[in-house]
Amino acid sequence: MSDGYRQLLDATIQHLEGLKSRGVRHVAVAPETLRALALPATAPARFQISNSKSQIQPAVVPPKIEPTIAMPPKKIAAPIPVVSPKADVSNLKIEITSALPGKAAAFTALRERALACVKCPHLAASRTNVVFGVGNIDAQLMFVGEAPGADEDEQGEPFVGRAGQLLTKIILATGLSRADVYIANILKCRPDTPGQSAGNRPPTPEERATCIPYLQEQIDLIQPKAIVALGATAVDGLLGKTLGITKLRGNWQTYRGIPLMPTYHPAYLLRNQAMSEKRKVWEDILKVMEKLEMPISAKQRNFFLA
């Protein structure tokens, strides 16, 4: 290796080390420079020695090397968090209000206990949300179903699926809204369905017995003037009756001193679209309206009549 080549190499190394000490990690090299560097070190045309100045002068002046500084990654503002249908909404703050002092606080404490419940480990492990209940805690009318389904488990609110939409229509037909009544279930967690990608199952007697104290406390705090039990599972859970929903529906019962009307679950009406079955449920609702001394129009009385 010639002395001229060595001196140039040393100078280049010193330059690169200087860049490195200043934090430069990348340098731009022109393609022609790379081609020149690829030539053999002894190539006669690569370097010439000047006799007059005894300095090494490159025959081809390489382009000036400019350091390329790597820019830090651009910061992207974090998106505003939103609640998706499948998100865990159990910890969201829900304001519970009441006209009675202390009632809202007691109901809020009850809800917090229910949300943290793990008495059924298999249900706690498979649930997305505890479905505590929704509505007016000063309501005169309360609806009780059996257990959350997939839609309810995702959204944390009872009766929001197809059956829930039909229940909402029934409530609206009375002249009330979901905000005027209270809706809850026997079970606060969706019954697990291991190995199944869809479908629901009724809660077991053990699951009902474990969970129903929460519902009983809800009823004791709300003190509705009437309860509508939706479907056989709700009736069995509340009354322990074994006569069957067909024989019990339309006949007043009593639960914790409160009049209770058994009727078909809205899911039954989705399976059986007969006008006669819809009329049976509506007749049960008319009895509830009469019990609550609600006004009933001629149009309401004639719903589902031929």
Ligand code: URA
Given for the second form:
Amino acid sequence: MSDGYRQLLDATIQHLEGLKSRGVRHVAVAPETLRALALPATAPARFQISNSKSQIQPAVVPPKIEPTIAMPPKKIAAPIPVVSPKADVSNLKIEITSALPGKAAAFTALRERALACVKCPHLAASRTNVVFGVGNIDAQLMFVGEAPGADEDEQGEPFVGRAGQLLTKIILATGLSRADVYIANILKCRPDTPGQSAGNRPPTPEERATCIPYLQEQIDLIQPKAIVALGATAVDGLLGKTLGITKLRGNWQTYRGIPLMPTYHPAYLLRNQAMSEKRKVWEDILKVMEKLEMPISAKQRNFFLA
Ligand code: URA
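Next up, can you give the form predicted together with the named molecule of this protein, since the form predicted alone came first?
The next block holds the full complex; its first chain is the one shown before.
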């Protein structure tokens, strides 16, 4: 093995150990790197000598690879979870507090399990962060959405993109803040979109079924007085039925004994800016405020009325 190659190897090992000591459990590995690792050790591709005379030859002499150090091809059993160490905020210590003894510890343990989840290997490989949930674990009101989008995946927090900003406005319009409620999704990882640089897709039934126990445990621990299910995926995921969001919205349902209000997803309101649609969502929220015996001003009652 050449000195240069050995130095590179040592530096890589040192770097990985440094990351490990800082609590990073996964590193980004590009699919082509994985494929290269599965091959017997050979000269790095940029050192490969072209047969064509017209191609510029590399200035560095390729390291001599001794046959004795060639490793047998490694088998890749399953996709390796890929998380960019730079953007991975899952290790950040977040303070979870509760007025009830043991609740914060149980919630923290649940969060840690979810952050380490690799039950959907394809999502574990594509995600930047597990988007567990945010807010007050003693909240009376909980919002449940579909799945993280690109912004949420990046920041590790649900509803921080455009739809999230609208949800924040809806919450503020009730007189509450994001810190007063709890916000989570059916799926904790961003649904991957292989081969696409942008766009989202809804979670598959398998992904939903795999992930829903985390949300169930969150709800069981929080015990909100009401849940707002945002959009068809959230409603179907929680109620296990597909009656259609248009039929269900505005009508109280029950999830494990907790009143559940289905309403449109804020992303729908971004696509359809009609005042009438905004009013429908607001009427659903007014019903929730009534259920929670929150004060409602005349001004609030009249939002989005012509
Ligand atoms: N849409 C969702 O359903 N959830 C998010 O967290 C963001 C957008």
